[in-house]
Amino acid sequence: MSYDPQPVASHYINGEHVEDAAGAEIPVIYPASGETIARVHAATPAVVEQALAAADAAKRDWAAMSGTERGRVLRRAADIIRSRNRELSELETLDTGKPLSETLVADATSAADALEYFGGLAGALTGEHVALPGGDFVYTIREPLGVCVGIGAWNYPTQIACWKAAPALACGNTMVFKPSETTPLCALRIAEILTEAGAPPGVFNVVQGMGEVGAALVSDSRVAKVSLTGSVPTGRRVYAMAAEGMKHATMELGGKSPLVIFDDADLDTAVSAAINGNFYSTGQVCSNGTRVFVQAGLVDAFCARVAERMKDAVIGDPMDEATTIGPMVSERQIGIVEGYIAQGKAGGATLVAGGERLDRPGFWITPALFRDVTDDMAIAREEIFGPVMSVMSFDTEEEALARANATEFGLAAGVITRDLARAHRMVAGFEAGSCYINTYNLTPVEAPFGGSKMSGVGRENSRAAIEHYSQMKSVYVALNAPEAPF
């Protein structure tokens, strides 16, 4: 460990570090060793009130700035993040256990991309002029919503903080962000960097805590918008709470996404996509394509090649850039994964490779490859959020599409084939928000990201996110005298 990950204080409010030791202590556990490397305190009601009051007080002046001025702050923050990528990546690795080979290219860099993209867009957020017969016209004004609450998940703490903060701040909103209690460290650094980049006090605030802190934030009458990244059960609760106050809401939830591989596919393209869609970040990615439908003629070759390439995975010290598989994030999460692997075996699926807990400190498990999986098995129906690939055989395109859509989830879907007409037919038929052809799990900030069905509502990233962090006001301008019936 190259430095002490203990933060200056648990919370960041109104441009300053804030501590209240009366809040419940939250240990920060390094997944690679199981050791406690830092501690923070959950926000007390007084801290929650302080954060909401700061965001509420800051919203008027921040909204009154031009979009160009706000964008300048976001772009400066992006530059600072890029200049400190290694330090921030190391902190992300300590927070999550993800190997440095991933965090150096996929976490702080993605956060910087979001701040840069929305920083560049901020000055272009304008309304429109609508001409009407007779000379009257309507113009529209794009306005911020006000105070936004962001609630993060533990798998991408730096990225998620910025995926929410960047469009919110670009539109002139302020934000109170609550990271997952499992990974509380990285959002504090983002808050510090935004202040350094020129964000006024109160524009972006971070408070720690569990569900009750999130509930206190979501239910507060000063909050206009809630954005959650998390599980479907949590999303149901938060969405219902937001609806009580008629708050705007974006829910980016879980999935059990299909990856359909036809027998004309390039084998290594298919295997690479499946590895990325199942084992990247030790399987802890919401959009993972964990139901891998392989056309019957390719199943044997596909499973053999996946098993062969799994031998090349380097499971080791996450701080070693040669490592490609890190630990699970927590004892709880590895227990869930072990339970599903046991269910897969008991249910009749064939464990081709992996799926073994390693005898070492921390939360280590080898990626698991199952074949002979049927649609009714738990490992094919329920989100595992771990490195478990379930391979299912299919015969026809129509069968594959029907089975791919036979789920309550609809976050992502992918198809691997050399037949591009078929690829486009498949993505047209997928009931999913984010679809891939001949690749999987790439999420550039320029593209909308989000799900359908139980996988959520709304979109993150791209211009689409602007619609979820702003509202339109219409102004009718009469150049003619109004007519009245009497």
Ligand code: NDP
Given for the second form:
Amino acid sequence: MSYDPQPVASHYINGEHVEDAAGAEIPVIYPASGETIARVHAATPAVVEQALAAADAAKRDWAAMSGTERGRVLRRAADIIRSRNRELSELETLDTGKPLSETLVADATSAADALEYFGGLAGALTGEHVALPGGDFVYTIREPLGVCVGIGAWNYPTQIACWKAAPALACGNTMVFKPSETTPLCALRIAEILTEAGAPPGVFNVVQGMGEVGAALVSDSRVAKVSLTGSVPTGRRVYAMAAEGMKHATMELGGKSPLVIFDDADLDTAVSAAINGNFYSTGQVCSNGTRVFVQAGLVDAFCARVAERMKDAVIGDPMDEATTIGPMVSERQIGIVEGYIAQGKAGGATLVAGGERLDRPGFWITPALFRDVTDDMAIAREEIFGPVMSVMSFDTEEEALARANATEFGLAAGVITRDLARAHRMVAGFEAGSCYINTYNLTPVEAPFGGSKMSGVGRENSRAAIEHYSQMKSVYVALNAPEAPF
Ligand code: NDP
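We have the form predicted alone; now please give the form predicted together with the named molecule.
Complete assembly follows, chain above in first position.
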């Protein structure tokens, strides 16, 4: 470990570090070793109140600033993040166990992209003018919502904090963010950086805690908007709580996405897409294409090539940049994955490669490739959130599309083929928010990201996110005397 990751304090509120040792202790465990590397405390009700009060008090002045001024703060934060990419990437690695080869390019950098993109957009957010007959007109004012609550999952703690904070703050909202209790460190650093970049106190606050802290935030009457990244069961609960207060909501939830590979595909393109869509971040990616439908004639060659390329995976010290596969995030998560692998074997799927827990401290498992998987097996239906690829065989395009859509989830979908007409037909038919042709799992900030069906509501990133962090006030202006019936 290159430095001590213990944060100054557990929470960050009103531009300051805040501690309250009365909150339950949350150990921060480095997944590569199983060691406790830091400790934070869950927010007590007093800390939750302090954070909400700070965000509420800050919202008026922050909203009153020009979009260009707010954008400058966000873009400065992006610059600071980029200049500290290595340090922030190491912290992300300590928090999550993901290898530096990933975190150096996918986490702080993605956070900076979001701050840069929405920082650039902030000054261009406007309403519109609508001409009406007779000279009357309507103009609209784009207004912030107020206090937003962000709640994060543990797989991308830096990225999730910024994918939520950047559009929220650009629109003139303030935010209280609760990271997952499993990865509490990174969001604190983002809060410090935003202050350094000029964000006024209270604009972005971080409180730690488990689900009950999240629930306390979501149900508070001062909160106008809730954005959750998490599982479908949590999403159901949080969405219901938000509905109770008629709050705006964005739900970025789980998935069991299909990746459909036709037999005309370039084999290595297909294999690369499947590897990226199943084993990146040790499979802990919501949009992963874990149901890999391969056209019958290509199944043997595909599985052989995946198994061969899996031999090149470097499983080892996440701080070594040559490492390509790190540990699972926690004992709990590796237990879930082991359970599914056992179910897959017992259910008659063929384990072609991997799927073994490594006998070393920490939460290590080799990526697993199953074939002969059928649509009814648990490994083909339920989100595993680990490195388990399930290969299923299909014959026709119609069949592949129907089976791809036969799921309650709808986060992402991919198609690999040299026939572009077929690719676009498939994409038109996919019931999924993010679709890929001849690649998988890329999430540039310019593109909307989010799910359909049970995978969520709303979109993050792109201009689409602006609609989820602002509302329109409509103003009718009469240039003619109103007509009244009497
Ligand atoms: P969880 O749903 O378990 O938790 C998500 C967050 O919600 C955590 O911070 C959790 O707190 C909090 N939470 C739990 N219960 C409540 C509650 N009742 N009220 C308010 N907040 C609550 O998800 P994981 O952290 O296990 O993350 C994995 C899941 O996230 C997967 O399903 C994955 O697909 C999904 N995900 C979706 C993404 C997307 O963009 N669509 C991206 C990344 C992940 P705590 O855990 O601290 O108790």
